[in-house]
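Here you get one chain, nothing else, as structure tokens; it is the form predicted on its own.
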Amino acid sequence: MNDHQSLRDLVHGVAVFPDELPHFDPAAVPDSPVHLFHEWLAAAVDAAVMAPHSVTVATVDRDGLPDARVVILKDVTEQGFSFASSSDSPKGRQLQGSPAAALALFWPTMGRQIRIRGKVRPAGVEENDADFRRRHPVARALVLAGEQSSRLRDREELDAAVAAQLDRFDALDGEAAAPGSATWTVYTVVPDTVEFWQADPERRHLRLRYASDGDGWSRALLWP
């Protein structure tokens, strides 16, 4: 007898979405997907969705193989959707080789998903430095240690590297003297398409896609 349950058996009966889902009228949306994104994000915050600004970033490596990870969305403006990472990280190197990405946000308690695809633009030195200096000291220490995604011997090695950088910060005269990072980069996905997905209890899910037409946005409903 198999000691392991099949995935089908394991998740059978598990609720996917709550019984009550928010109303979504695709005929009453704003002209810009950025405005609708802000409306949905505000609703997610009001509904106490945990980490509503967490976003999956998908890139491709030099062999064309996809890669994905969850990061924090930094900002959303008419210029695009921004997140940050070291340019020496795998995602940073992948974006240098293929400057395009797909983003996905999923809020199961609201039955909502948002997908973004587009080219990626790195920010300039001043914006990158300002964002880096806003980060928690330990987060900055990890970047300055310069080892992201390389093999770690044990937890003690990580703790020692962070402690060395924090000691370096303490030895400097004030926060303004703290070192910046030559690799920390704010990346903005300039969207070609933005899709909003609203779950329906009867499986008749609503999908609304905005597509950039150069001067503005066209909108279309998609089959679930």
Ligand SMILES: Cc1cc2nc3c(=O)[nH]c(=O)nc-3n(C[C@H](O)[C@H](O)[C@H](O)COP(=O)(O)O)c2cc1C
Contents of the next structure:
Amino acid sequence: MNDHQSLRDLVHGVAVFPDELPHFDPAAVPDSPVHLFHEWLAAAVDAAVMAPHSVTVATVDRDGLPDARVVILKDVTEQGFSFASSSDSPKGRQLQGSPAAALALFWPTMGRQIRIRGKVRPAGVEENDADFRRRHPVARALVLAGEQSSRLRDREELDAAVAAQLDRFDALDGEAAAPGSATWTVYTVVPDTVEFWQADPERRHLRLRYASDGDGWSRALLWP
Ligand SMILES: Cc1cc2nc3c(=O)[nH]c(=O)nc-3n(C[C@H](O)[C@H](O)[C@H](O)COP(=O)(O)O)c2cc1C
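Show the other one: the form predicted in complex with the ligand, since we just had the form predicted on its own.
What follows is the entire complex, opening with the chain shown before.
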């Protein structure tokens, strides 16, 4: 017996977007999607969007099956869209076998989605290490304590492993002596395409896609 309300009933009348949506004029955009990304991100921060820098990253495994999870964007430059994770996690192994990814951001209160596709480049040892050392001690302890996404027995196992790492940090002579990680990696998605989607109150949603032509970018509108 299914005693759950149907999804259709449960979400009936739930708003997807607010009535007031930001104006988007695809004819008045910068030449680079990276600039437009920064404009939209700044507007999202101004509008107090929660976690506007969280992004869904899709990768494929060795059987060609897709996988997706949310991570935090670390940087967005003309080089690409960067996030960081462990190379020995499922996503790290998937990126090693198939170094390409799709990213998606969704900011419901702005009615905006951004999609990015491209090849993925792992950073070098120095950049990975610098990023790792900027992390919160507990975040570092977690990376050093266990392999991401491997089976955890219970909460106590996690707490004990993190505590052991934090004790180890405390016993060290300052932050400079703190251990690094052999697996922490900054991955940069070098964009081939970047699409900006703006919801319209009358459902005439606007889509603008930038495509890389090697040196620069071309732009096209897409049917919603
Ligand atoms: C808001 C949010 C931010 C996250 N940020 C990161 C991150 O920056 N790096 C990371 O490795 N995992 C991050 N995670 C956890 C991932 O979603 C995921 O659970 C983990 O990386 C294991 O993924 P995998 O098994 O596909 O490798 C975040 C999760 C959430 C909900």
